[in-house]
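The chain below stands alone, shown as structure tokens; this is the form predicted alone.
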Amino acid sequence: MSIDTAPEPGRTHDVRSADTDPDAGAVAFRPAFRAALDATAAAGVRVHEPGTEAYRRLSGTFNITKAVRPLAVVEPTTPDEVATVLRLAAVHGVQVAVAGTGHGATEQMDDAVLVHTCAFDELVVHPHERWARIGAGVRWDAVLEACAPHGLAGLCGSSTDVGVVGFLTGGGVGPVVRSAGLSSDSVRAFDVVTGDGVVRRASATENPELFWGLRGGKGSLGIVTAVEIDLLPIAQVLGGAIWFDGADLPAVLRTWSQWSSLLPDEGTTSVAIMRLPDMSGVPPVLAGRTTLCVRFAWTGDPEVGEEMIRAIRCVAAPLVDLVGPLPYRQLGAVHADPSDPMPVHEASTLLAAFDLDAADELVALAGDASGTPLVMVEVRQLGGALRTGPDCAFAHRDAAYQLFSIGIMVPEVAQGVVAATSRVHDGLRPWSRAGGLPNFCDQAGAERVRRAYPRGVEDRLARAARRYDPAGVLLAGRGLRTAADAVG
């Protein structure tokens, strides 16, 4: 099966207008940047400068508090064009960032050219051999739809609206991670243009050190143009969410803390204290109140899974119970993450345990009586098959849980959101452990590197970056270089 909806590869060079952009002309006064953009356009690569509709559209981010302002957005259509961009950037001393769907932005990109991978929309499923080849511009929902007729599954994340490549280069912790393992463990190979402008293939046997670093190292070594992944024979799971009233939150959360620690590896679960706004799309029974949402996905015998979830159902009467047989292509319904851009403040902490005392502390910090402005405080169980797998740059397989919070940064509550975030994460500090998951590290630069990678992994990634990006062209590798300089 092959899906190909790429636009016609016509070339355009959009010029910034002083009437539409307050920074118009800024590049003209920076000769190196101007020369790099002119040379890129002359090489036939589409270049979109500030003030154009294409620039606005392609530089948009999912979290609009993480707005980016690259010098320009380039839209290559082939790996060779990506290589051209990187080589010219190195010649002119310009850094290069990469984006696919606008998720996961951390750097502002003020001094960088942004490579957008939307044109890499290849999607080919090989059902008999159970693998797929996926372009860097493809989102998970398209992959799930393409695999569903064959009863196959790719290891997506909680949101199927995110890009496949960005998710996998961050390791990938999805709704069935405890039974199926880290999503990047399913990667067979990457097609990548490394920072030195060379088109390479990376697998366990071809450029193995590059392959190691691409699984968890995000974009620090190169720009991935395609990935090949193994598919699993999962057509359906027992999954969904159960919602409880805020008054039942303490009892359900305490039960969940014990139940999750005993859950077999066929089950993956998380629990979230929610305060959904009273707005269109939110069920009235859940809107404008504190609720507790238990997420559950079971890949084993459905009858056994029903017995497992019964322990949660028996604690209190649910407001909404959506756990049942679920086609794998609808796995995103377990978390029902929003898909529209919004201004959010996020924070993540890894936990070594989540016992009864931790549950009680979280009730005090974010429960019905806390008055917190946060819209979600989630504890996600890890462990199971996540703990094992091939060696890669994803460094924290042994974490037991993850604490994750989200607040909406509207002016009237923004200060309160930041303060409440600190209270929650500081309050759970006695149960925390060092580290962070690459896809959940909201920081940039050296701070991000220190959180995501222990010293040994950081050093190994830095060595790979010096080999594959000797001129330091890739913006995503700047944190590695900064951290190494600080130590050295």
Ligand SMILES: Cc1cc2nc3c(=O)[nH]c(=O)nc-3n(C[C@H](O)[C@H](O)[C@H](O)COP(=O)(O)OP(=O)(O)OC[C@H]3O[C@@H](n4cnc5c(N)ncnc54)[C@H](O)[C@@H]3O)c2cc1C
Given for the second form:
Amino acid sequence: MSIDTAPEPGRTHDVRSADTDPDAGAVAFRPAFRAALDATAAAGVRVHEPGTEAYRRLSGTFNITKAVRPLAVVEPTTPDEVATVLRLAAVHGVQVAVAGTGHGATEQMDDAVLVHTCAFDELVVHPHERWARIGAGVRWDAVLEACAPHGLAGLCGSSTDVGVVGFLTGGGVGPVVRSAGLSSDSVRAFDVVTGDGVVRRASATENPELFWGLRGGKGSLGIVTAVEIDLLPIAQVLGGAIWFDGADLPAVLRTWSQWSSLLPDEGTTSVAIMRLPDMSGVPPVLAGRTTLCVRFAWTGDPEVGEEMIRAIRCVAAPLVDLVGPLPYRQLGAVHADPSDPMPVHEASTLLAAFDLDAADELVALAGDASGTPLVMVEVRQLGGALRTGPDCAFAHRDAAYQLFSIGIMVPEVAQGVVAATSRVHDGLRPWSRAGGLPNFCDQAGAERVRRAYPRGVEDRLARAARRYDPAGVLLAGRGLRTAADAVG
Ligand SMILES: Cc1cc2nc3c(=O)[nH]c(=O)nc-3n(C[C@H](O)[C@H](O)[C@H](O)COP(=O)(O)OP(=O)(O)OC[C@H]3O[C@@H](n4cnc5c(N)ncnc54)[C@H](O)[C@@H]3O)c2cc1C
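How about the form predicted together with this ligand, since we already have the form predicted alone?
Next comes the full complex, this chain leading.
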């Protein structure tokens, strides 16, 4: 039995009071939850209750505004232990959430137990056959490190701090997506414990419907314990970022809108209007001012890539130019995402086009003179190899661009951040199209489902959820169950 409770001198487990300890008490007064946790611990699974250091660490979220307070965090070490957690949760009527790193928390977990996958740290690279087996607790950083000596690449996202499985169950749109495709298209198989507590394997030939739903359906059908992915022979790209002064923003953004629409598929690019704070780690030349950052990753002939990026370099004198030969191991440098948790308000909108008028509108809404409090307004070009790929629960492959914004929710500007976010996304509405990418929808429940999945995909996922999670144990499937009822 392994149960980690907060040390509370003079008190026993059942008399903790939520009045005196905001982190404790809730579980003790709810017999079903108490029974579920005790049974889970009695089955040998590590259970961390509120008030403990492990609970605090494992329930942490990257976006602090999405802080979660699950009933407890459980730390299974084998698929059978995950199955035990899910079965006991079903018996006691408790919901189960899953996290690998906390980078993508969206759901409230007050009535749920959180399964943390940190113990699933397996990472085996098969360089000759070009594939890797990766545990659910592993981050992209470790995969890139293990693959680099073999000149191989796993299709990570812009931040290599993100968890491999959380990223892949959302499809995964990375810095080389236009040449290499959606990251989950490179998945060979998942080891997963479905919501009914059964350990299964999902691939194109084993449980194909489950395999379909795990690529894009996030954690709505099961808790993945390991994934097997194809590796690509990419040792190096021509890549990095070029930063321009805010005064040059209109000209560069206009050029980028035309240039990106003509860019061959070997190139993936995005552009970000940035307002970086004056703080340590931020180069002084970029701090405390409006800048425009053009990101670029080219997997084709480097000489051709140099020709391509020349068109951007010619528009204005860059403040900083970091585009050059870049080992794939350092692909995170293209976006240089922050790694420390922050309180952020984010929003995303898919665009059908980003033409000159859209560029002018964005300059008006978020440019140097706009006074916007947003720290980043990004336009990512999609398309290329993302448009095609195996049928899976990831939808909206045909979107041309994604608009994404981030504001920091500190009290002085929080209201302004929310209003400015609406202004920017409403202003670009004439160029928008329906839907959202699963990894960028920060809504919860049914709202998230409606954005990420068109009706046909939603219905199919709902049917799969009813089959693989009949008791509705998985919190991530909550939004789907409404759809399942409608589907009948
Ligand atoms: C700085 C930053 C940069 C990012 N860049 C990109 C990007 O370039 N492209 C992109 O596509 N996304 C990007 N994302 C989004 C990111 O891919 C998602 O938030 C992803 O869900 C994070 O997974 P995680 O395991 O790290 O996070 P967690 O918060 O631990 O998990 C998030 C969700 O993933 C699912 N999940 C996690 N583990 C499992 C599991 N074992 N089994 C089943 N489901 C599971 C669950 O639905 C869970 O709620 C970025 C996020 C951040 C914070």
